[in-house]
Amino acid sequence: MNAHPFHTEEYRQALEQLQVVDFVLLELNLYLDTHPWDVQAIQQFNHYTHERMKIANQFQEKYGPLQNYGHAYSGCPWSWIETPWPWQV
């Protein structure tokens, strides 16, 4: 019997990788709110933004949408009804 993809270690590692990049982006965003002219921080922010888009696209192609309302494509059947959602893991 095959495990549901949401219960695999690979799924959890992919989600954790995305969460790590999200944390880095949040911290950079907060830093840049008080240091808006820090070119190196802006470059890091842009780098990790690109990485997040890449990781999110790979995750969504394999496991389904991370967000609703036009932030991700859906296959057929409608992907959004699959559970658990990323924040439920």
Partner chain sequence: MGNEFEAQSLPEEGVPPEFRAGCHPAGRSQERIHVPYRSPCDPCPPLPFKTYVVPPNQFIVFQPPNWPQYPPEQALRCGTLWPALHSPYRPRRGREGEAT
The other form holds:
Amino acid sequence: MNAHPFHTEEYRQALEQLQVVDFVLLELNLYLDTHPWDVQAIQQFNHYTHERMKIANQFQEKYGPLQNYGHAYSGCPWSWIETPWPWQV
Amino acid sequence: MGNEFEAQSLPEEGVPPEFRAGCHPAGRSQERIHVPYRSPCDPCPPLPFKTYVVPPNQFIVFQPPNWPQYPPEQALRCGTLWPALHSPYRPRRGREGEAT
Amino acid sequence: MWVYEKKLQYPVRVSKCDPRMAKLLLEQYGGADGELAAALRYLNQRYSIPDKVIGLLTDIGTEEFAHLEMIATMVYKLTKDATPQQLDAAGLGPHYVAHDSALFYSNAAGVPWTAAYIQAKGDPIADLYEDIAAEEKARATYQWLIDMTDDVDLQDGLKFLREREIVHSLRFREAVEILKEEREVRKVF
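For comparison with the form predicted on its own, please write out the form predicted together with the partner chain.
First the chain shown before, then all remaining chains and molecules of the complex.
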């Protein structure tokens, strides 16, 4: 009997890896909102943006789309509506 | 995440040693105390003192560039990318015999 | 427009069924200094604030919705599968008869959220000081919430949210500094 894919340690780690890189990007984003000339921070932001795309793509291949409205491909049947939603995890 | 930013963002060398283990340094406490006036007509037994927190944002007008950063995993756990912005909070619950 | 992302900003964990704590957490859901009020306050102020700080209000306002979702998750987890008797014992009887287990935008005392909680004065300095005050009040609320639980998992999520208030407050202070002087012409930091 296989464990539910969302009940595994692997899922928890994949999700947290995404949360980690997204948090760095969010912090740099708010910082750059008030420091728009900080070249180093912009370079760091762009670096993590690239990393984020790779991590998010890997995540979505395994666990379904992260965003609606055409920001991610769908499997069949329509995978956006599948559980778990974030508060259910 | 290997490129030149790794040294900047995953740095043990860039992070002051006191920040490396947990979120906050052993430096100056962010807690302050005050002792409210005591009257013989106060029915509750007096607490030795009361505490409040002065977070680090109170001492920064504009964040300077190139501040040391937490490694990414630690940044999420600590709630900020910059150790200098971290504010620990000691819950009052369980501080028996101590003032709140 | 906004695009929804199907994940929480921070992993929310709670270690026990605790409707009493869920009731108290409503303060940050539909309370005066809660996350709904914060999100709506900042996003609404954008239309009259000087252009240089619209981006900041947009981004912090958006993050507040992620925090609202974290609080909702905590309330949902703390009350999921609780019986009417358990809810009643936790002081959620009045909530139950009106809403069953639905979340509702009220504060910890059950007072419904009102737009009167948020100010929009149109004066950029006055509005940013309102925002700074709101962040510090929300930080204090998180402290008192942390004091009310011995659940270390729940405390962990609340400590994250408390720290975010501190960062937001600093960014709003920086926005005030930007409006005080033409910082944009200073290309060297």
